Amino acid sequence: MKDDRIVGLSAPRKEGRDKVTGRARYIDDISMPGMLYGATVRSRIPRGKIKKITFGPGINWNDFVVVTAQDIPGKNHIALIENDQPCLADGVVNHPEEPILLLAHPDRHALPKAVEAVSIEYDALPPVFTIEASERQSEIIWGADNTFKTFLIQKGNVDEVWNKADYIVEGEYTTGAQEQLYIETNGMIAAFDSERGVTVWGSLQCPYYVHKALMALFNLPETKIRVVQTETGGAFGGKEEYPSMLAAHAALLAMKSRRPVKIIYDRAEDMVATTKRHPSRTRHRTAVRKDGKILGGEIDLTIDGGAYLTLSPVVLSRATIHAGGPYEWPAIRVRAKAVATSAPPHGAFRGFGAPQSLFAMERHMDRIARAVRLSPVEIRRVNFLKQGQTTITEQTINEPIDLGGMLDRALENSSYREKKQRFARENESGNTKKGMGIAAFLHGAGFTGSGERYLRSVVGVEGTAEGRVRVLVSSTEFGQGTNTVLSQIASETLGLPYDDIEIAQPDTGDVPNSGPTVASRTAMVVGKLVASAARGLEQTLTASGTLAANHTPEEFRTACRAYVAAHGQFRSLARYDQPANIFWDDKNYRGEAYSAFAWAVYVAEVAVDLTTYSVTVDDFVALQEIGRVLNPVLARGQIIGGVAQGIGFALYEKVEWRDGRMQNGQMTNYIMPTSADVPPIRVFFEELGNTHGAYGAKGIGELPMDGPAPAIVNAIEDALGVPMDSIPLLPEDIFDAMASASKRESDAHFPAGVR
């Protein structure tokens, strides 16, 4: 065995040299011979139903390939959860942007004068906007109820605790919609044969929920379906469960023209047809001791679904179980729901509901210190979660967490102290203020509650005819470090080169499914089944007595060459078996939500112009827990990243919308912080390990997005004084919160009616 180890280096990426030389082939740089290339007409209307389409004059029709929904030949849906999409509108549409038809033509330059000469004629039906209007105009748009779904999360006697309380303190906190904008629009190709089936290539997260969605829409068993992910630019949960959509579409133009048929979407309609981050509200009212010890209170949490179900469920879970932060609740009731309205789906973004609720947590918890004449550092140590206590659904932390050590380390890391009454005296006089913000949270590794166990991964690790290593998992790279940190993993379980190490194309033909490559759980799942699989093929070359126990690499290729020489095909297969000490309960929405938590305190540096009511983020120091770094570059990447989308989340990234119609689809009034508006971003880790999970790993991909906006609004009303509850916090908004700020106080000098 080699002595060197792997795993806690900062090996290479597998896939960077063929990023950096251009030989990696995105979506768009693949054609097929006699390919067409496809395109959608959609719903222009928020809701209504269709009377009559139109294929206008002036285009020769018969040269187009048409699909509409009397061509599905299975189950008009998108297969998720329930089922409740269609893949093309069949009488009705719910939101504009609704897929209605397809087109399809050999010169992609046809198709967008085709796509406008389509004219669709609608019956209107009344549509809802907003949260507020989804919940007082249920019975008249969907029926009984436009709620989607509800959690309700209880521990202790929530009743009890407010005669017992010195304060009570209340607040509405709410979140935006934000963009994934990754650099790679969607984009896929498909193709169609009677006996093979149907082919997919495209740029996604999961193949094998597109896999399960293509199954249902075209009645065929999965041997006729096949999903490759080709290189993807990017996803941010953004190519989660959208890619099953135009999929679905250019298969059914292949399967139609008999024909290859390629589906891009141009930056606008990616940005106005697929989903966003859930916007949210969060209201709360806490009972507080006068020394800042929670007692209890209520949380009440609603997000925005859109028109259709989607993955609302498992964002609004998430949100839930993270809404009461890193702190000790010894009694809480939590209720939470997902409402419809009448804007395209929101779905999967990066954090996947924590952000929401936790923006909400770690502004409260400030309104709880000012109300308690506490600190802000102050009111977090008195509530912090130890060792041995127990999270809102009752999950007992087991690990040795300090987050008040945690604290001070960020703390002295960002010079809290020296740079607040530095800024108190500098904020006397000038027309900049600036701020310091805290945010603590955690973030759950792991698909929540009982979803690894329904779900059983399978990893495999295959011994080539060349003596080499080849990983098979679902689990996709789109620039977070996949490929990477599993060769890594492999590399250092087999004591082999890392070079030796090949991971496989995602391929539904050819890879078990490992799970969809979200919840931050990649490393620490499917890396512990990686290492798992890679032993099971050790053991079986040691087994056959043609590799010692003590083995060098080249020894090692040796006998896996003899054993594939032999035998044919050498795979070793893992499977994911939950921990006996891990339950959940369903019902009742309580025990181990998550088998490991990351941690994290994050402190910002703001500065607030008062001529133009800008914000710039001058500093941020970003502290995390996150059990064993496994690759010190790309999880201070992800760190990085992760606080620069957050900021964007916080201060830039308004989705202004229009009867349910995104109105600045573009990336000229979407506006996204440049590498101008990010700050130093200076990254720390705390490593205690993880026994769930490889080497130790824990999640780290969504961690980030967590505490920025948080932290960065908590700063800015450090800097003013006044509170902000709402983000995006554009400069407009800040004028009008100062402006409302000075108009109370000058109403509280002056009696009623005198000025």
Contents of the next structure:
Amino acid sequence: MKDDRIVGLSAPRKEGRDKVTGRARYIDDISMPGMLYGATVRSRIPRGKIKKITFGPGINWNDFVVVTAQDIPGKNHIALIENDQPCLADGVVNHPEEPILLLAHPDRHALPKAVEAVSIEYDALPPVFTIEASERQSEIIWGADNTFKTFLIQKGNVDEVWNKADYIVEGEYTTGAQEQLYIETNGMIAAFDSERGVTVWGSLQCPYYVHKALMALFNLPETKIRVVQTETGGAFGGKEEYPSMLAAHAALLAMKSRRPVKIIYDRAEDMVATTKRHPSRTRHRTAVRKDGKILGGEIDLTIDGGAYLTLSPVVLSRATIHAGGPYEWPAIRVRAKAVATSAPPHGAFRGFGAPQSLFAMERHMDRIARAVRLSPVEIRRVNFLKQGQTTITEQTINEPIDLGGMLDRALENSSYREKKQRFARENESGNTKKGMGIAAFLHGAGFTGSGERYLRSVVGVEGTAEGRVRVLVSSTEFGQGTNTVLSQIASETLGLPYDDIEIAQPDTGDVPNSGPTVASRTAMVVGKLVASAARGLEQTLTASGTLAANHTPEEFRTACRAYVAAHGQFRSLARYDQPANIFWDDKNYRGEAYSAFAWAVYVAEVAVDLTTYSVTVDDFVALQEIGRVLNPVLARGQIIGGVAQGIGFALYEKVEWRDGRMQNGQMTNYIMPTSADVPPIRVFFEELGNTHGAYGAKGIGELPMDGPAPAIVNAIEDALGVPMDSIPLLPEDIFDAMASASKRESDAHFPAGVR
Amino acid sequence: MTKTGGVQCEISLTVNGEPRTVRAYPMDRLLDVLRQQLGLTGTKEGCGEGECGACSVLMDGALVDSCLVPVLQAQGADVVTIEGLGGDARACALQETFLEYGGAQCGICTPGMILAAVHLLREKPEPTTDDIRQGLAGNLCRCTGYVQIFEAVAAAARRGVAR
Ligand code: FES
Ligand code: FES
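For the form predicted in complex with its partner chain instead of the form predicted alone, what are the coordinates?
The next block holds the full complex; its first chain is the one shown before.
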């Protein structure tokens, strides 16, 4: 490893210069000759039958292209898991803002008025707005029982633990919806040609998801659909599944008008109509011995999936597997379900279910600590997973892990003990209360269980006529550093300068399917395939006798140019093959859930102002083990950015719902952290020499989303002595929690749970 | 562009050092005129309501949200966008330090952020960390968590001082 030339160094961001000079071209920066602009007419009620659509007066409708469900040549659904979500509502609507019809016009400013002028009459049906209402099933809005998916994990015999327990600790924890709030809103351009079929360009994470959706919608073969990703201004999961919808809309308008059509959502439309993080409710009941050891427990986890199934089963899966945190459970039962409500479908957002169930777990650890009268530090130390033990899916941790040591170093880096003592003294007087909070957690990298086996990702590496090397992947760059890290891997493998490597624009007409850009899988899974495809390229040259085994970069370039001149296109492909020893039982949710876990301990320091009830995060330590750090500047940027989003999740970002619709769909009233709000976020990496993906990397992108919320809320409890179990936690929520706590007796914070 | 109706008029302004004349409705947004008429797409739209700063440009030296500026107000003004910073030593230093320190991830906030930083360093060539935090507070970034942007601005300031 120490001989690596470029892996492990902070190679400059591949597309960085274009970004800092304003030359990078995002979808709204692109125009095509004769292009029209598209807009969407959406449902204004949560649920009902469409009775009548009227095109109102004052608009010259002849100037508009209009598309309805009747114009769809193939299947009227957005192909994903269950194909239950229509592309355009046909007769019924199941959530506010559901797309009903599409308009296009040469002048984008003519559209808002026209959208307003379409009036729709409905026969309203009763909607369902909460998890609890959905569970009651007095109104069935999806399937037979409003339930998209359930999972059950059972390890050991939970029914036997309760008798042996010194304490039984119960708690209920909830998390709210969160908007991804990428600064570039969703956008797409589509063109249609009767020969070539459909082409779309847009801001998206997963070109082949869009490709699959368009094939079904247009009933066209794969060669007649082309999806091209343009520079993407942030995604965070928010451009995982929704772009298929937008691409479908733009393409339908393009087909009908025979002109290119661009649709760019404005901020309000993007916020109210597209996906958000699933709201969740988690109940814990835990049997604990008096030394703090967890004997076993039950976890009931429910997420709100919104009106259609979309990705909810997979989000639920990750939430379920992460529900036990980084702890050893001799016995556990996790019951999980995703339910339907009359809200726009909730979807992928960095962390993908894990931030929800880990918030509950890490809040619950502090509740257990209080019940058992141990410190938050000790309760975690007693229960941490160790090498050789098994997770809740009975996956044996074979790699060296050192959660106890990580905890020690995180405490030291945050001056935890010294500050705890000082704050305890200082909090006795004054109007500002300070506290320290910990969260320990894990995040599984790559697809769950058998997922990677089904994906069978393919990566290509090409030698060009100029003697350069192009990496061909459908894995997309949206800020996380895909282009840079994959270039570093190719450069390292081939012994070529970093500048010799190019990344092909993700274009389904040109690049193979390396899988979706999700689940923190790119560096680990795709990176490894890039290395092996690159080796294949080199082997072809050495086998053909034009390149010596030991060669200089210039010799490689010469051999490459000669090969292309003699044989034409020169590509090497590598396909993922799951190691045979990975066992996963999808039915019982048991086995090797992930090929690697990243581990972390985060510590938050907060101050609560008792006049305004506002919270500031004053310091934040993020310490993690993510395998090999391929690019320190980018890796640190991933962690800091994730922590900032986690601060928003905990303290600022509240979706105000009314009748299933977001009411605060503006940046003025849905508040994300600004530069004035973030604390110093201090990042520490531990490398234990574990080897997984390319050059030892594990996943990193989602991990930092999991820990900040529980660490911050634990710190607020430490400061105030009042438990807070729901996020987001805005000043009014803190005020309410304190007001109701002060009505109760001082030790009644854990009324039902502690025995 | 018929966004606000009315009568189109001719507006003359200086953009990135060059005199330009455009025909537009008085209430058309400077942002749209820059992007659509002048093809200066480096200026981005993130919210359209003055919250995110992605559309930041310099107008007569002041940092403004071009989504909030009716083009009529720019009559006779000197406007600088990200495309016009090539000859500005401070801006070039910032572009380098943004690359080195990881100040740009997805890049959509970056042009606005760099203009805000140029403006900040013109006002305060030796900013404190707090000056930087406050100076950039009108520019939202969802990717970076800001810390590496602060580091990039501080590094550019140090280079400026050394020079
Ligand atoms: S687009 Fe102008 S401030 Fe957001
Ligand atoms: S770099 Fe993506 S919003 Fe700032």
